[in-house]
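Shown next as structure tokens: one chain only, the form predicted on its own.
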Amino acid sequence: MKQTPFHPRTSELCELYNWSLWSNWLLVDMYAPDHTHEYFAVRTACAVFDISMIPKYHIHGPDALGLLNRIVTQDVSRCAVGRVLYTPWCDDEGKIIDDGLLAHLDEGSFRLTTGDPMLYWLEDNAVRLDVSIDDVTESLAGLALQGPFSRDLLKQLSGEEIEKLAYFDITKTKIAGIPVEVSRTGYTGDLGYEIWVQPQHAVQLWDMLFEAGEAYRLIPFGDFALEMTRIEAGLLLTDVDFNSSMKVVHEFQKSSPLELGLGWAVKLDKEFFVGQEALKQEKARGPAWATVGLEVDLNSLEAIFAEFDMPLYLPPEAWSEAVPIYSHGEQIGKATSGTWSPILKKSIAIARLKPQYAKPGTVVDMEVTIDAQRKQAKATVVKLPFYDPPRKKSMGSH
């Protein structure tokens, strides 16, 4: 088990030792008892999250542009230093690999992250190009500050330039004088940004950001709140909403950037990349799948357990097991994660159904288990995301 370079930090502060692995990695899934305290942190203050376990990686030389261009669904042509891009990448049938942030560092230097490692495909790519992969997973730490104040003490720590970074922005700065790259980025749908520094000033930097962030309530969260607030924002998680076509066998398992909704983040027209013949020809005909959000009608849950002679019951945590979707009998696709919503005092998920069904406003029927019996509760189709605050990508005060 692994480490982050911010461990005597959070070890401090995880009272429960409540901890998960993500590829290896010691990752906190809550530091207090009620992680839903982390959850209205980053929804209405701020808070930290430890993000250095995310795989990266350092692509640079020549034929940078080239390998990325050739890999990629997006067109990094077009990505002007400075700037960050969310992509995913597929195989030769055009069913996903992965999706990550792709980082304009330099003329010629980018940073890719990733949801799992990648290190052995990207360099399967790279044969007879003029370009250097390297692995800085462990020698880059970084801390995502989220929520509606993180921009002020960002601002009070590192000077007014902070206010200029626009949504998708990355730069180089100094924060209390610990040179870092701050990214306007982050993985809860709400004002944020990611900070990347040396591991040598992890320490320093962490105890800057909370000596400041007192006057802010800054407290760190964990997974678990992480995991709602994503879903909140309708942002996708490998292994949960979708599977790589790396780690199954079978084809039904798989699925395409189109048919997870990133069709906006597919170049077609660009020049050839992984993939790309199959998914012209899966926009031409259409994809056989449309992932949506889900609103579940409390009433209807709450008759299924009054039947039980039981209250209502909304779960704290966010789920992620695959749960049926019916309409009039007949399954119609299935819901891959979802949570309640304490912001929006809502019941949500993520889902997957046939296109038919996927209008805003359809009613469908979503599985409900309570003692082993399968029960059907009413839900509508929504557009997602279902949580999109103007300060997300807005300049300025919050």
The other form holds:
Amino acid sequence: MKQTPFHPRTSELCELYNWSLWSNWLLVDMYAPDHTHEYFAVRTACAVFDISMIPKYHIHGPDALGLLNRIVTQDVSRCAVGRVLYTPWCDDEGKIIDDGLLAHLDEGSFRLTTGDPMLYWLEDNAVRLDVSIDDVTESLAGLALQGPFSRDLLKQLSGEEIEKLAYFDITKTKIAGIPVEVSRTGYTGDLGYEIWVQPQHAVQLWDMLFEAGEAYRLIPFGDFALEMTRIEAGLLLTDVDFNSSMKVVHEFQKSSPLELGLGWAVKLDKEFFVGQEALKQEKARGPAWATVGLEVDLNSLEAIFAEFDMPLYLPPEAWSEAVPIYSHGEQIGKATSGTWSPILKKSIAIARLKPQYAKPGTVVDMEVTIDAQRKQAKATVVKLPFYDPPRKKSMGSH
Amino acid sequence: MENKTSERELSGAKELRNKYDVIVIGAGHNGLVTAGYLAKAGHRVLVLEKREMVGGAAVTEEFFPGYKYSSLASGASALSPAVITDLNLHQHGLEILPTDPLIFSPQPDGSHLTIWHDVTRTADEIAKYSQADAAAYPQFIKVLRSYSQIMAVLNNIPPPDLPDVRWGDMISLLKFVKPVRNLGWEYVAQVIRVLPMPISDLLNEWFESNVVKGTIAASSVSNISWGPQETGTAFALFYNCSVSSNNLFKFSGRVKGGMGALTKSLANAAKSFGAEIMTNSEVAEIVMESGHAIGIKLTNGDLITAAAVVSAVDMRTTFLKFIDPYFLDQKIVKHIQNIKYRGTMARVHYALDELPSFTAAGADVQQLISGTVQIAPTMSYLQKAYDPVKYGRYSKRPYLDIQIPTLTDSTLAPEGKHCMSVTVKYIPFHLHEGDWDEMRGVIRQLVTDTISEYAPDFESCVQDCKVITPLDIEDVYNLPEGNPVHGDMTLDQILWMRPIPGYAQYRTPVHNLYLCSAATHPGGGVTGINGKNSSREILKGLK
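Please move on to the form predicted in complex with the partner chain, as the form predicted on its own is already shown.
Below is the whole assembly, all chains and molecules, this chain first.
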């Protein structure tokens, strides 16, 4: 059980002792009795999430670009120094292994952050390539500072130039004198930044942020709030919205990026990448699944509760156990995660449906169980993301 | 990524386009067999060999003036009779000289066990050590032969590419039905039980004498990197029998002029059918165009194109050197990287002024030592010889296969003199400590001392000595990690898993690139079966 460099602070603040384990790292689920408070901090003020445990690999050397271009589906040669790329990567059969962010730090120097530990896959693909791959997971601590005030807070600590940082840019700078790397990225779909720092400066960075952050009502947020925001943002989660092809046995448990709505991040015209041929063929015949958003019809849900003489109840936490989706009694897919969205006042879910049902506006039936009795509520297909504020990408003040 | 060839780079170098249908990389025996069959079928074939001579691991080299040696491979009885006939090898200079006995196994106590081709005669010999074993031996040979018969059928068909079995595979598997029916399903069940066994366990079931067990067990590990207690070593014994024309567990016979004469006859046969052979021609790269092999580029920059390229070299060189693995599927790269080579063999060649006197041989010495003199007196000796290898150390008391080919072919040495070639096990390619320059001297002394224990005058007979280390086997003979059979014939590297799963049918992930080396089914030994099977698949592809 590993503790991140911020543990001295996060453990102090985690009043509920509500921890879970993530790849054997201690992760805060919620700090205070109501995680909705943390959620609203992300959406209306600013909040920090400890992302130190994310697996991180520094890939550098003459063939670093070559290695990454062999592995990932995005075209890395089109990612300039100072830019970050979202990308999935696949096995030979074009089934997704994982996804992550790839930062182009310097000429021939990249950092890949992944969902699962990925060193073996990087090394296996590096045959005869002149490239070094360093696992820097534990030598780099990270904080995600997310929310509408995150830019103002950062500006105060590191200067005006943070204003110039565009969506998916990364830069080296200082926060209150501490050397850091800041990228304008995140997992909340809001205006936000990810800050990478040497572990020995981690606590100091935290203290500086919170000292200046008091004016912005800065609080830490845990995984429960993060789940709500990432679902609103339509961002997929490994092991929840899809399985890594490395971790499942059966073909039907695997997914392709095309089925997951990630086709925009698959550059089939690249010279070569692992899984390219299979994905070309899949694209030609059409993916078997489409990934969409669902908005649950609260009236129909309320009617189901009424059958049990119960008032409508919407749990405040996100859920991530797949539920069947039907159309005219036939199962047409599944919803893989969902949440009540306080800001949208909607019950939303990410779902994988047969492509003919994926058109926005299509009405489907979603399974709801009350006291282990199966019912079906109406839901409408919508495009992802559910929530996409202009400030996420905009320059200048909000 | 560094050796991608573009047409532009080649300006200046020679280009040969459309002159050949097939290019074979490597003029080892399997490359030459493939070339022979393809040329015989009317195709324009070019064979390219890096060294100045053809033959690969089956070469004759004059290490000292007047003394000629089969550098690596020996054992003529493995060569497929069908290959000999199909390619008229006897007409092209192949002469196989019989040797008998198979094995002369001297013991430290001065006694000896001799294995003759004749089973009854051998049983009489065994009776010196155990009456029960003498009685069991003929039955053991009968069982060995019946199991090997099934394997011989399998050797000659491409294994199905599991799990994607095609109709064609089903038809070739039908060839399997008759021998299986003749032997009965009970036999099949026994074969399945026996093949994965350690040879030590199998022999313990049959025999009681450690001498008898050691003498037989040595044959099962002579072509594998492992020792007799390792799983699957029983398979190797049956494999030897399935490919050897003597129907026994160890190869015998000599090629007149050494093994190089065998590959020369193959080269002559291929040329007689119109194939061209270029020596001193090192391939740098297999040239690809949109996933298809379209030819090769030599180290001098020349480009030669062909409709098909056949690699008669090992998998590692083919896929990680000649081809840029960047453009291969990950699981293919992984499988190729995972092929186990880990050679444990060295060769020592002596020039002898006179024949050493093996104490155990007595007066019959000339005949008794004309086959293989095997220094592996007991099974425990053999296992102890292997044990240090697991830790990267060499055997202090090694297992030796000693041959004196001049006893059957006096042309190999000056008159009255002798050549002696020794296969030494176990000397691991992956040494825990020490370097190969130092090891060369260590191996020489080790082998000389070991032989001297059984022939006390040996050292005084020695005029000169040449040591071929596992590193030499890799460097000079291009066999990765000094493994003579392009990847150990362990249970996970045979049949549909040889050379790698999914590509057992001589084809590769690269269109128009085929394989024919010992890395393919059925495996090692100078059988020529790999080349024969491969040429059949290539001919289908060329249609």
